[in-house]
Amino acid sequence: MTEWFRETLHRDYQIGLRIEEVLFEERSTHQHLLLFRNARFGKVLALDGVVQTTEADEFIYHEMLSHLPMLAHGKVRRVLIVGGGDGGLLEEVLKHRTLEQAVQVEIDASVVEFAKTHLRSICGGAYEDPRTELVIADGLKYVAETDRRFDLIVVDSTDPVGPGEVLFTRAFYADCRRCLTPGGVLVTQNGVPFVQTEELQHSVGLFRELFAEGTCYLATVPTYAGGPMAFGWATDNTALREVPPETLQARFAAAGIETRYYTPAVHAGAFALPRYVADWIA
């Protein structure tokens, strides 16, 4: 009998992936981790029954979480990543030669060790890069206590259930704002609006309380089914969302980064929200 992995994140909606081979399975202190192979998506990582990343399409998610805010800002020197234990986001931000430091705060050390052993196709050598500082800690506690400041904070978290729930609170977002340099940007993983409407409304509402601007941008990631995925956007520099195309193109060319999804044109279009999404966050 063919074995299938069925994700049940949503009460009324499931997705299934055929399991060709179970490669690893472990229950850590914080979560249940499963790695399996699928013919279409390659290696698939699931935490607590929810798909986190796949070899086939992780580039979409990680490129849009990294290059879009970095090129919009234009002068990112220090990045804070909260979560992202698979290392894919870390690898992307490190492609920017002008980046001086990337601090990653991950609550579960076993996920990072797992990625370094089993997901080199996603994280590459990111954890060995001298600009990387890995902190094994609770992201909520870290941003509440640190005196360091960052040009960009990216929250690459699980969905707001279990350990990831605290990363969608007003207190957490307020502490992130405190940790940003003037004009810095906060970007978050905010799920698929069509099936996670309240999550996006909640986050954007808090962004607008705390920052001069709060909105989202979109990208289509096949793994995260149900429509395009939303990335939360919060900043006090309202000009960053409308950087001229020629400026984005010049920054992209100067960075010398090869991408498979991100382009300056995609960057600009990502903020053009479908009416239903715009209405939901209005």
Ligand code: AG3
Given for the second form:
Amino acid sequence: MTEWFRETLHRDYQIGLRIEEVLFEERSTHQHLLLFRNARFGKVLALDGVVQTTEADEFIYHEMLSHLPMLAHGKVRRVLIVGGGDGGLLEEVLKHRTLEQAVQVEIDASVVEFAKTHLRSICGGAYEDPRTELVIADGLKYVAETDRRFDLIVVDSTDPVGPGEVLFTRAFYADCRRCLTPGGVLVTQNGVPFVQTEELQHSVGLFRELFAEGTCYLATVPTYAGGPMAFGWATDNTALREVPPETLQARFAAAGIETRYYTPAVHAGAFALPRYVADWIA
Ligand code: AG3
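Moving from the form predicted alone to the form predicted in complex with this ligand:
What follows is the whole complex; the chain from before opens it.
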């Protein structure tokens, strides 16, 4: 018998992934977690029926949420990651030797424990790095209360259904801005515009109310189906989006990081929006 995982994220569109083997399943206080093996994508992690990450394509998403903003900024010493319990993003930001501290605020301790046991291929030793500080808390509450300041905040959330919903609100974005050092950047997981249009419009609209600049950049992640995925970009430093290619190249070379998706040219191109996306956020 062949079993298929069918994603339940969208009402009128879905992707299916064949389940070779269920590796782990758990219902935590926060969500339903499923890990299975797919022949093409390797281990697949789904939370509440929605694909979060896979061994085969996580590099695209995690590289674009980390190296792009870090190299655009050029002097990121402290990063805050909201969500991202699988540790894939944390692992990427820690590749920057100049990074002094990565604070990760994850609401679900069981996802982190699970990642350390079952997703080493994705998180590596990120949770054991001395620069990592793991906080098990609600991200919304954390940014509302902390006195800490960060050069970069990355929201690696689920989609705006369930526990992730509050991470798409005006209050949350305003608190993120308060927690940034002057000229710092907020980047967010903002869904696949073709199938999650309102979500992107909503977030970018709020960025533009709160920051000097709000837009998005794109990358195609095969298991986030429906076209390229959008990453929200909000900052008061409008120069960060126009860092000259030679500067990006020099920073990338100095960082000495090996990537499989990110290149300085991809970085620059990611901000070029197809007309339909530009129109939707106009
Ligand atoms: N964050 C969730 C992205 C899910 C997007 N899915 C979609 N829109 N099809 C992933 C966590 C990886 N660290």
